[in-house]
Every structure is written in C-alpha cells, then in structure tokens.
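Shown here is one chain on its own, the form predicted alone, set out as structure tokens.
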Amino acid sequence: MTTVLVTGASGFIAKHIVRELLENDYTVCASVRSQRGRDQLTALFPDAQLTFVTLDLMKDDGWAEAFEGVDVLLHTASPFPSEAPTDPEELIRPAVDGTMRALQAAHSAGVRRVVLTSSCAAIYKDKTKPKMAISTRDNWTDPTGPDTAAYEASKTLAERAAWDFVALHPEMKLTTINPGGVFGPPMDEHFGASLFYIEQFLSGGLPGVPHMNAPGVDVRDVARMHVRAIDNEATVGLRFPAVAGVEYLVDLTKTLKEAYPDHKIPTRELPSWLLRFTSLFIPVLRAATNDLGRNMAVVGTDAPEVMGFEYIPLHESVRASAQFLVEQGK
C-alpha cells in the first residue's frame, strides 16, 4: 500500500484529506504539532491504523525520521490566521521555511511525489495584468505589492520556493492545489480560522459587506483533488486552482439570510468610502479595503476536466458551513 505523509494533518482541509486517503486505501502518516492534534484525529478515525509524527515548521527536529517508509508527501501545513499579524514575517517564515524543510526531507528520503496546498491568494494579485482581468493558473501574486496581505505573500513565496526546488531536482514530481475561499462542513469543532467570515456574517456584527467578489470551493472537493492528483500523471508539474464559483459577497450573505432569516446577517453592500471609514473601527473589514476595484475571479475549470469530478455548488458549500456553525451554537 502507498504511504502518504500529511503535514498539518489536524487542519480544516487536512482532516478531509485524511478521510479521503483512508477511504481510498492509502496508509496515512499524520504530522501534528501537539498531542491535541493527535487526539482530534484519533477521535475522528478510531478504527484507522494511523501513525503519527510530531513536526514543527520552524524546527528541523523529526523531519528526516518522519519520511521513513513514506511514498508521497501531501504538504498542507501553513499558518492561516483570522487577522493579519503586525510583522508579516510571522506568516512568511513558517510558510516558506516549513515548505523547504518538507521538500528537503522528502528528497533526502527518496520521496518523489509531492502535492502541495497553495492558494488562489498566490494567483489573483498579479501586477502584470489589469486589476479587473480574470486570473488563471499562469498568474502569480506579487508578494511585494502594496495591496498584498501577509497571508497572500506567504502562500506566494512558499509555492514559488517549492517550484524552484523541484526545478533543481527534476526527479521530483510536484502538483499544487490552489483553493479559493474554502467552505463546507468541518469534520469537528476544531477548524481554526477557516470559517471566520461565515461566523462573522452569522453573528450580525457587521453593518454590511464590501463590494467585492471572491473565488470559493468546498473543502470536500479540495480534499478530493489532493488525493486524485497523487496517481494522475497528467497533474504533474501543474497548478490547479480549486474554484467552484466566483460570487460577490453580498450574494453569499443573501444565501445565508434565506437559510437563517432570524439572524442579523448583512445583506447590503457598503459604499467604498463607508467601508474605508468603518474599517477603522472593525478590523475584520480592514483587509477588504485592499481588494476594492479588483476582480478576484480565478478560473478553476481545469481540475474537474483532468481529475474527473464535478464541483459541489458554492452556495451549497456556504450553507453547509453555516449549518455546522449554527448547530454548534456559533
């Protein structure tokens, strides 16, 4: 059986990847940072023969040993905060250095197949194209751009580092999966900042939403793409934006309002001037001011054609996120 090392295995996306791997008869080695992550996975998969390793993106300890008996690396681990840090390096260094640690250890161990979780954040802020032009897998975010957030820079620099590494080691076969905003049901109550914006919309704490669109995808499709890429030679050497649809935020909040009419969900767009003013007092809106006047759309049609699946509709994924949160009392 093929053994797959999944880094960051207790993450929102990674838990779905682990389930997809197990259902497709892969052997899984799960990397976690702490006993807490191990306990979460053990609770989710009590009958699975999971093995565990403890790894830190910023430390060398354990990486070489983690690849003993491993055939494939699925590198999902990367920091994903709900708010931008004061120092961008707090995100950039773990993302880039962690990716390099994983790839170097994999190469030293003779592991030649790698699937990396990147993001549409590494695509849609390409300074070489007009702001309102649609992006494709060929576009790259400018990590030094004045409107580029720390998270977007971290994902761009980490993915660039991965492609540079395999260019020097062509025997390694790399595929990257680049999701837009990831929605859908978490597998447990430990999902970090992944559904932060859905929580904010449901809470009624926002006066309105920015006039901006966003690419989105269901977490179950993202997991399916990672696993299907492993043995699909047609995916080697390519980036695959994971985008089921592109919607304006107000259309997504209207979907939520229809499902939960008793919640104070914002269903009007804020004018740009009001958004900028309101963002001075509501930090969650601050990042959106950088994206005004930009088309965030990314083409995601390549993945279903190459990997043989159909996306779960975006509005269905958003409703599934909200249903989980409401049932959890969020």
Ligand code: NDP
The other form holds:
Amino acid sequence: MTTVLVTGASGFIAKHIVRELLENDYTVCASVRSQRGRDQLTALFPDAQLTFVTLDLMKDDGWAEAFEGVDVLLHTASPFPSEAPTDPEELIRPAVDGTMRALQAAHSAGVRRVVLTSSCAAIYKDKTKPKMAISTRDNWTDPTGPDTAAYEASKTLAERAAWDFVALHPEMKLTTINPGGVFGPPMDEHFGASLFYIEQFLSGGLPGVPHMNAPGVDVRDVARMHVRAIDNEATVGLRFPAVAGVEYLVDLTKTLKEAYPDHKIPTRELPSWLLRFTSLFIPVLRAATNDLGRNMAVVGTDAPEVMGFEYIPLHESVRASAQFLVEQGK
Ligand code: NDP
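Any chance you could show the form predicted in complex with the named molecule after that form predicted alone?
Every chain and every other molecule in the complex is listed next, the one we just looked at coming first.
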C-alpha cells in the first residue's frame, strides 16, 4: 500500500483529498498543526486508519520524523486568509519556507513523488503577457508587480521554490495542481476562506458585483486531480491549472439569485469608479480593485485529457457551495 503524507490535512481542499485517497486505497498520514484539525479529521473519517503528525510550516520540529514510511508527499498547506495582512511576509514566509521544509524533509527521507497545491494566482499576473490575454500553464505571475497581492506573491514564490528545488534534485518527481477559485460543498463546517465571497453575496453584504472574471473549479475535481497525478507519469514535471470554467462574477451571482430568490444577492455590476470608491469602506472589495481591467482566464483543459475525468460545471459547484451555506443558516 502506498502511504501519502498530506500537509494541511485540516483544510477545505485537503479534507476532500484525504477522502479521495482513502476511497482509492491509499494509506494516509495527515499532517495538522493542532488538536482541532486532528479532531475534525477523526470525526469525518471515524473508520479510517489515519495516522497523524503535527507540523507547522514555520517550525522545524517534527519534519524529519514525519516522513518515516511515507512514499508520496501531497503538500497543500499554505495560509489562505480572506483578507490580506498588512505585512505580505505573513503569507510569503510560511508559503515559501513551509514548501522548502516539506521538500527537504521528503527528499532526505527518500520520498521521490510530490504533488504540490499551487494556484492560478501563480499564473495569471504575468507581466510579459497583455493584460487581456488568456493565461496558460506557461505564464508566471510577477511576484513584485504593482497589482500582485500578497497571497498571489506567496503562491508564486512557493511554487517557484519547489521547481528550483527539483531542478537541483532531478530524482524528485514534482507535479503542481494550480486551482482557480475553489467552490463546491465543504466536508464539514470548518472550510477556511474559500466560500467567503459566496457567503458575502448570499448575506447581501455587498452593494454590487465587481466587473471581473475569474477561473473556478469544484473542490471534488481538485482533490481528484491531486490523487490521479500520483501514479500518472505523464503529469511529472508539469503544472496543471484546475479550471472548470471562467465566468464574470455577475453571471455567478445571477445563478445564486435564481437558486435563492429570497436572498439579497446583488445581480448588477458596480462601475469600476464606484467599486474603487466603495472599497474604501468595504475592505473585502479592495482586492478586487487590483484585478479590474485584466483577463483572469487560465486554460485548464489539459488536466481532464491527461488525468481522464470531466470537470463538474462551475455553476453547479457554486450552487453546491450556496446550498451548503444556506443549510448552515447563512
Ligand atoms: P484552508 O485555509 O482551508 O487550508 C489551508 C491549510 O493550511 C489548513 O490546513 C491550515 O491549517 C494549513 N496551514 C496554514 N498555515 C499553516 C502553518 N503555518 N503551518 C501548518 N499548516 C498551516 O484553505 P484551502 O483548503 O482552500 O487551501 C489549500 C491549498 O489550496 C492552499 O495551498 C491554497 O493556497 C490552495 N488554493 C486554494 C484555493 C481556493 O480557492 N480555496 C485556490 C487555489 C489554491 P489550520 O487548519 O490549522 O489553519
């Protein structure tokens, strides 16, 4: 049996990865950083023989021992907050240093297969491409660009560090999965920041919709891609954008409004000047002002071809997220 160590196993995406691994007869070693994470996973998978390790991206403790008996590293852990911190290093340091800790410990223990969760955020802000051009896996976000957010820089620098590491250690086989915005049903009520915007739209907290598009994908497909990549040699050395579709946000809010007509969901776009003005008072809109006037589309068609699956349609994922939130009373 192949043993897979999943970092950040308590995360929204990683819980689906753990489920997918167990369903495909892998042995799972779940890395968490707190008892809370451990309790959540035990509650979700009461019959599974999960083993646990406690690892912090910012601390050396435990990494060397964690890889005993491990065959594959799935590195998902990275900070994913709903609002940007004042100091970008709060995201960049754990993302980059944590990736290096994970790769170095895996390499020292003889682990040769690694699947890393990167992001479309590491792709779409490439200064060498016209702003309205569609991105592909060949594009790289400029981590120092004037409209590059701290989170986008953190994902870009962490993924770069991983590719640099395997260039020095070619015996390591790396695949990266680069999801767009991830939607779909959470496994439990602890689901990080992923559904933040859907929650904001459902609760009527936003006056209108930013005029921007975004790549998106279902969490179940993201999990499937991580697990299918493990034994698929054709994925080695490549980045796989996980993108089921690219939609203007207003088209997604219209889908939400159709499903929940009684909620105060905005279905009109805010003119860009008004968005900039409103974002002075509504901090969650601030990030969107960076993305105005840019095509955020990323091509994600390679993954289904190489890994043999069909994406769940994006509108279906968005509806599934909303259904979960509404059932939770949001
Ligand atoms: P979550 O916030 O749910 O998961 C993040 C995980 O990382 C959690 O398990 C968290 O642990 C862990 N983590 C954060 N900081 C540390 C640290 N210092 N030490 C150890 N563990 C840490 O987010 P997602 O599941 O959405 O994100 C998972 C991955 O997917 C991330 O790499 C993210 O960048 C990437 N991604 C996410 C997208 C999305 O839309 N959700 C889109 C593209 C990429 P704890 O539970 O203890 O906080």
